[in-house]
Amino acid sequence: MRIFEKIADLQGWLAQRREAGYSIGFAPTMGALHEGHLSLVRMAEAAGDVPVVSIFVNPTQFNDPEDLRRYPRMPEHDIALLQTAGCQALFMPDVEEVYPPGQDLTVRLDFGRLTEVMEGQFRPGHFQGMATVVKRLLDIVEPQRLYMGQKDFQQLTIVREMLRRLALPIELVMCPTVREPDGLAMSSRNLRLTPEMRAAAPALFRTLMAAGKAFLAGTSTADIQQAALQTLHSAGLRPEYFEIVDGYTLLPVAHPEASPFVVACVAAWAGDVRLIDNLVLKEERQQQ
């Protein structure tokens, strides 16, 4: 695996790969890697792509400076994991390399409701920062395919819309959420959970599963939401939202027939750690 800190060096290596006839598969990350991230690398390799990963803790998508400060950084651990997973190139730039002083690279697309609901209500400015860094990294790497995890579903939905609006010739591949044996979605933030909160956190997935069964059985969305919030409170978590939405528009879905693509999304605090998760309740056609 090659490790690059400078854009010019990475792009020179990528040009050689393309000249040799290879396609590029790219997975942007913020480090503190786990099996969920490694699954993106393996999917890229299985598709015949050259797997390229970036590790960059993007300051523009943290609305809380303390959250940015506390975000786990473990480069040696991450490098060792990527080497075992088949990653061929790792891009680890500093902030000035990604955001050169004096250049305004901000993505100023109006995503409308996509950035206003759910995460947008509780993390103002987050999605503009996320879209900006993803667009910047895509401009640097120029992949044929972009691999992103389903766990950050709203983020993935906004990136899909950005690719469409900017007519970028990149295929977005949604990779299934990787979970612990007890159902907790793998996340870098799990490292910060206390033992008590780690034991409580799997209630997120159990609640999503119960909501999915109730939704398909015809229970009203309002009743499902009320039951879900009560379950999470009873487990010792502090939920911020529990929504059942259309997987493209993020508009609320009242019943199964209202949309071919339905997703339940949840966010809750486990102590001082904020966790998100989601579950596809209905999907009639293959998503990109």
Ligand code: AMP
Second form
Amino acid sequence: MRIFEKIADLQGWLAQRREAGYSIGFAPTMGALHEGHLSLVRMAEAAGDVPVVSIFVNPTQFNDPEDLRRYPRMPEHDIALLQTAGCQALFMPDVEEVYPPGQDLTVRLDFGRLTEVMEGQFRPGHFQGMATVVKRLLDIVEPQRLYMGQKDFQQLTIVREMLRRLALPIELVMCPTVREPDGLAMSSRNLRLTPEMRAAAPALFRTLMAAGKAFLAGTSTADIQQAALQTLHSAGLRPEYFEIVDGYTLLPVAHPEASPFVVACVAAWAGDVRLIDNLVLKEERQQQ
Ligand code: AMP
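So the form predicted on its own is up there; where is the form predicted together with the named molecule?
Then the entire complex follows, led off by the chain already shown.
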């Protein structure tokens, strides 16, 4: 695996791979890697792409400076994992390389509701920062395919919209959420859970599964939401939201029969760690 800190060096190497006829599959990350991140690399490899990963803790997407400061950083551990997973190039730039002083690279697209609901409501500015760094990294790497996790469902929805609005010729591949054996979605933030909160955290997934069952049984979305919030509280978590939304518009779903794609999304605090998760409740494939 090649490791690059400078854009010019990475681009030189990518140009050679392209000339040799390879397509590039890119997975942006913030490091502290786990099996969830590695699954993106494996999916890129399985699709025949040259897997390229970036590790960049993007300051512009943290609305809470304390969260940025505490974000785990473990480059040696990450490099060892990526090597075993088949990653071919790792881009680890510093902040000045990504955001050259004096240049304003902010993405100012108006995503409307997509950035206002759920995460957007509790993390102001987060998605503009996320869109900015993803666009910047895409401009640098110019991949054929972009691999992102379903775990961050709203993020993926906004990136899909950004690709569409900017007409970027990049295929977005949604990768299923990788979980611990007890159902907890893998996340770099799990490292900061106390033993007590680690034991409570699988309630997120249990709540989503219960919602899935109730949804199939025809329970109203309002009742599902209320039961879910109660379960999360009882488990010792502090939920911020539990929403049942249309998977494209992120609008709340009151009449599931009218929506072909329905997703339950949850965010809750486990002590001082904020966790998110989601589950697709309904996905009707569009007829081609
Ligand atoms: P992060 O480093 O948290 O910004 O995540 C980088 C990428 O990995 C994003 O596309 C995430 O959605 C994805 N990801 C994070 N956790 C998981 C997981 N448990 N399963 C699948 N993908 C994940």
